[in-house]
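Encoded as structure tokens, the following chain is the form predicted on its own, with no partner shown.
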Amino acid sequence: MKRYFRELSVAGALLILLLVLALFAPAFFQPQPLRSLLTREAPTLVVACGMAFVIIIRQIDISVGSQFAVCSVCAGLLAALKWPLVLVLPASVALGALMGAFNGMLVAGLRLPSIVVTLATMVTWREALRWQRQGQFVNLPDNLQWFGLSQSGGQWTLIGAALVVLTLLAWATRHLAAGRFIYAIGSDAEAARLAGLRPQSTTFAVFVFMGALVGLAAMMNVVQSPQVDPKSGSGLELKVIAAAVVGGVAVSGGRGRLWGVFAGLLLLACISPALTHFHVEAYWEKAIQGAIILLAVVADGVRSRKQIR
């Protein structure tokens, strides 16, 4: 039970918030708004899973928002050229993986600090997109929205796809050697190397996988609207990092579970509609989210110090 304290704490906080909403703001649980909330957060959940792996291996990627925007616009342009969805989707994933590979090559290959590398690529991708598009939206063909399904059908498809990704990756971390390698390297890279693992190669693979998930999430975002905003993805990096940290992923690496990330994301996502139902000013949202993140980081630091002692 002690091993799952952080994850259970987040789940408990989420449950308390939902109970309070059920008692004092039952309108929160109306099917359509609740489904819309889950649909909006589905792409974020996919990116948050990748960010959890990056943090577990003791790295960071703050360029995911810019990657998300680039993949979204490129996917939209391909769709506007009448490319079928079965080609647009893998193209978006491949583009994201390519940008992730660029980050991984600099971080793992040249051993540069990931915070510096991804800060540089964040600005580079975003400014290149701004120069190329000049703020112009990409108009999409009608049959792309919601995969050509009804709105409710498309929403359930996106929610289901995000949960499938979460489930598969959670299973992989427990039952596949590659998943265990990430934890081993994040806990102690030198010990992992002496045990026969290859920290640099694994780090590179994690960044590539992070980019591929961003490409998938971008496509999940594109189908929700008739247009693609070149500014999409702004602030995404902070949101997914916050979800991972609040959900129990240790900022020092080597520890964290994806189900905790899921609970952390839901907790943060529910704050804004909860404040709306309680008629609280919107500016309190960031303050409350910041307080939750700070508490999570402090709890992680206290736990790390106790383990050292």
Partner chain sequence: MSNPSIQRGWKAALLRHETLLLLVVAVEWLYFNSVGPRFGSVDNSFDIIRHSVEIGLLAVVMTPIILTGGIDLSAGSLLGLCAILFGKLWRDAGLSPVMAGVCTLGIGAVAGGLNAVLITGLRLPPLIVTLGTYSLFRGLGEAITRGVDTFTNFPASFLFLGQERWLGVPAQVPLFLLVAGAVWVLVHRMTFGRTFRAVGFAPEGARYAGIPVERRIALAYVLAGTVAALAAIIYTARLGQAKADAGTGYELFAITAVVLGGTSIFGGIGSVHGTLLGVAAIAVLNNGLVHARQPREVAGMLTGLLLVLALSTSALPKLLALLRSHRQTVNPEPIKS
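Positions refer to the first chain, counted from 1. In this text the structure is predicted, and so the values were computed from the model without any measurement. C-alpha atoms forming the largest set that superposes within 1.5 Å between two forms make up the rigid core. What changes on going to the form predicted in complex with the partner chain:
- Residue 290 is among the residues whose C-alpha shifts by 2 Å or more between the two forms once the rigid core is aligned.
Could you switch over to the form predicted in complex with the partner chain, since the one displayed so far is the form predicted on its own?
Next up is only this chain, free of partner chains and other molecules.
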């Protein structure tokens, strides 16, 4: 129990929030809006899993929002060129991986701080995209939305896909050697080097993987509407970092579980509808998000200080 304390406390907070909603705003649980909410959060969940890896290995990536926009637009353009979905999807993933590799090269290769590197790439990709698109939306062919399925069918597919990714990755972090290497390196890079692991190459790989997941998530976003907004993904980096930190991924590295991140993401995602139900203006969402990040960081800070005496 003690070992899962951090994750359980998030899950507990989520349950309390849901309980309060069930008592005072049962309308929240109508299937249609609930399904829409989950569908909206499905791509975010995929990106949040990647971000969890990045933070566990003691780095950060704030360029994911821009990567997301670039992948979305490029995927949309390829689809508009009548590329079939089976080709667009890998292309989007590869593009994301490429952008991730650029970050990884600078962080792992040149040992630059990831915060500044990804700050730079964030603005570079975003401005390059604005320059190219000038705010124009990309119109998609008809058969792409919801994979050509019915709306509910498409929504269930996306939710299912996100959960499959989550489950696979959660399994991999626990049962695959590579997953354990990430924890080991985040916990103590020097000890990892002495044990024969390769911190720099692994860091590079994590950034590449982060990018690939962003490419996948972008695709999951593109199929939700008939057009691609070149501004999609703005603020995504904060959302996923918040989900990871709230979900118990320690910014000092080496700690955190994807199930916790999932609970953290749901908790944050439920805040906005909860605010509406309680007639608090939605404009408070960002401030509350910031306060929750700080609260989680402070709580972790106090906890780890106690442990070191």
